[in-house]
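Single chain ahead, by itself, as structure tokens, in the form predicted on its own.
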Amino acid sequence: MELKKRYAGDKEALLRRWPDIEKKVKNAFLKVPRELFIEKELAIHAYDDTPLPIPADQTISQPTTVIRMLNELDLKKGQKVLEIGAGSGYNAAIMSKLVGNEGKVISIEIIPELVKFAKDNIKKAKITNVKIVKADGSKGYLKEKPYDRIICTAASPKIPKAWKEQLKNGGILLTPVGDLYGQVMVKVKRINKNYEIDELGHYLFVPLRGKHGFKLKKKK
């Protein structure tokens, strides 16, 4: 009990960080307890706003970050969006509910320990309208094109042509662009056969893997 009752006094005090956040974004944050998406002996920390590692030498990103994404990815209730790095599954948890039950969310990982850990996490949380697939997410995801919004967990070096195509025309495409040292947030709107793209800041990333991703050294 003591324990909830720090929970709800700390998700309260990132709220009071985040004047400029719309509020459907800051009533599906409450909605879902990070404390379910990370390792129990962290749990603890699970409102301090900051990284926290995962299985695979991941993270979850700090819940300033991810509520930042997604009120720049402006999600309706009903849409179909693709999630580019599942990770722990907490990003696709908080979409869930901003799409509500008529909405989807396709989460792509490449990770199998993740791909796991997610799908173990979006069950405990009792969320139906997440479906975690293993899969190069680099690529997209062929099977449930198009999308009326991308989002990708994981630096990318440039935004892969395929992301883009299985955007639908209005769409909204969000993904950190760099180098491993560091990024900036894109904001990409299809427009017919054009892409507006906006510049939202400086980030710092886990690296995007698969075909479109960094080539990374494996680890001996």
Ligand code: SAM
Given for the second form:
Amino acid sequence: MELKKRYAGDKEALLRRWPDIEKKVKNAFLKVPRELFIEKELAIHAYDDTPLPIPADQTISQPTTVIRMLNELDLKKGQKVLEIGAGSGYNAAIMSKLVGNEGKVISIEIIPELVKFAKDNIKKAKITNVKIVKADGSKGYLKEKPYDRIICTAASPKIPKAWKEQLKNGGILLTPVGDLYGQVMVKVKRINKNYEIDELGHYLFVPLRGKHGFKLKKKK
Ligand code: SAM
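We have the form predicted on its own; now please give the form predicted together with ligand SAM.
And the full complex, kicking off with our chain again.
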């Protein structure tokens, strides 16, 4: 079979691998064309179940990872969600479908080149309830707090206190926590001043930078 036919646009084949994913998450995934959030030359790989490179040496996450995280996040119509790590804007776009027009997605990105990339991609996808912000998301985003949900799509050395404080009572926070070479997906549920923690398996993400992120050496 010709490579193009085998790979391009085969979303349904990806979804068949995930029988245990909620229908609302699958529907949101189907509504967002992943090819709009990567560079044109990579479009043929849009529905390979792998992360792909985006500008500034970062990645758009693997579809399986995106969908599993969103299944755990349990977004509902009308909610306000904070994402740390806008990257391509793809995860934010799927979340925008889950919260609907009455909800809001605030997605923070620390690399200026990616702030523009994500904004342009969100515009191409004609999505209007996502706000991409240039900031250090390791401190959360005070201006729009509190949040029903917080999701970090970069590897964090620990859960920053600010994220817990900016989460609403009853809210859910999801983040990979670990070192640079492997992390555990951690799901935190806030119940008043208590935080219930669940561990959801091992992952590998690009590092969180900023005040509460990893201290990375600058490239020469
Ligand atoms: N969610 C993205 C998508 O849908 O394409 C993929 C995110 S990528 C795996 C992780 C992103 O986190 C990178 O774009 C990186 O620049 C960003 N990042 C790292 N540290 C950050 C910080 N402190 N604040 C905001 N963004 C950060």
